[in-house]
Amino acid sequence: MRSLSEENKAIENMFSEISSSYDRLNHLLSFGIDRLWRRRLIDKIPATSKKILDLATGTADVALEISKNFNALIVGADLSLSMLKIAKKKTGNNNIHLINAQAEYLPFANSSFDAITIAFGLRNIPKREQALKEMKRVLKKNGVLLILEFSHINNRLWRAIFEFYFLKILPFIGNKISNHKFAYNYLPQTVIKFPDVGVLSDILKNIGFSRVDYERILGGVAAIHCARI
């Protein structure tokens, strides 16, 4: 893999340090809703897809769910080797191939995949637009990019309730259980800084994706973006 930038080194180190508690905390802190959101993402993958890339695969939750629903070659790529070691134990000897790779420099030929998924990973990529260009490069003609990511809530009351939990309660619980001083403070901050659905849609269109649309989930807590080339 290409040598990491200082930003990517810091992100890789952080995720490696919380990898052992990552799955448990994801399900606990989201009250299990993260599983439902991932299934909703997977439901949007075209049924004819034969080669699928799951970026920022982490411990391979999305890749595993895809493997249950598609007779396809599935590649899971992630920055963190520690996450991939856990993913390897979970996936066993099935049709999921795990690769240590940076989203900004994908080690795949042009037009390699029918579909690409990335769940809650795009906001952690420092060179986000470069990564999106790489995703476009490795997608086949008429291929689809599906992004599941946190978004911005319009309703003031719901936003206030969510932000209190997300910025106060979640970091306290997350840092305590993971034994990490700041990981679960960092992650909510990435959500605040992440582009809203309209801005991200414009970025995708400017890069060259077409038929870009999105679906808000749970009042705007998250959104699924769908973009084709």
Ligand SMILES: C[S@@+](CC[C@H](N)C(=O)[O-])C[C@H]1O[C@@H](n2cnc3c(N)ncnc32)[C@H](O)[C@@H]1O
The other form holds:
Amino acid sequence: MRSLSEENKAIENMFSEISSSYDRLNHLLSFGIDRLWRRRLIDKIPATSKKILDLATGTADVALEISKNFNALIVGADLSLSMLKIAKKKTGNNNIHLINAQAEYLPFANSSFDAITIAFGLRNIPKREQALKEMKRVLKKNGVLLILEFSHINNRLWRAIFEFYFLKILPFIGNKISNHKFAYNYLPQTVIKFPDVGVLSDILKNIGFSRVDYERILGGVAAIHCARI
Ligand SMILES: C[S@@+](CC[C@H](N)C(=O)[O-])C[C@H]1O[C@@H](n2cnc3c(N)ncnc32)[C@H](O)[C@@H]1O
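Now that you have shown the form predicted alone, what about the form predicted in complex with the named molecule?
Once more the chain from above appears, this time first in line as the rest of the complex follows.
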């Protein structure tokens, strides 16, 4: 893999340090809803897809779910070797190929994939637009990019309730269980800085994606963007 920028080194370190507790905390802190959201993402992959890339695959929960539902070649790519090691244990010998790669420099030829999924990964990538351009490059014509990411809540009361949980309770439990000083403070900060659905749609259109649309989940806690080339 190409050498990492300082920013990506820090992100790689953080995910490596929390990798062993990542799955457990994901399910605990989301009350298991994360599984339903990933399922919703996968339901949007066109049934005819034969080559699917799950980017920022982490411990491969999305890739595994895809493999249960598609007779396709599935590639899971991630920056963190520690996350990929856990992914390897979970995926065993099935049809998922795991690759250590940075989203900003994808090691694939142009027009390689029918579909790309990225779940809770985009907001961690500092050079976001470069990564999105790479995703466009490796997608086939009529290919689809599906982004599941935290988003912004419009309703003030719901936002206040959610922010109390997300900014106060979640970091406390997350840091304690993962034994990490700040990883679960970093999570809400990246969500606050992440663009709203409209802005992300405009970024995708400016990069050259067409037919961009999105579905907001739980009043804007998360959103799934769907973009085609
Ligand atoms: C919050 S986890 C999401 C993992 C998985 N997609 C899921 O749904 O649980 C974010 C993942 O993005 C990866 N990541 C962060 N920056 C990346 C980059 N520039 N290129 C590839 N992967 C990256 C991290 O290593 C981590 O595994």
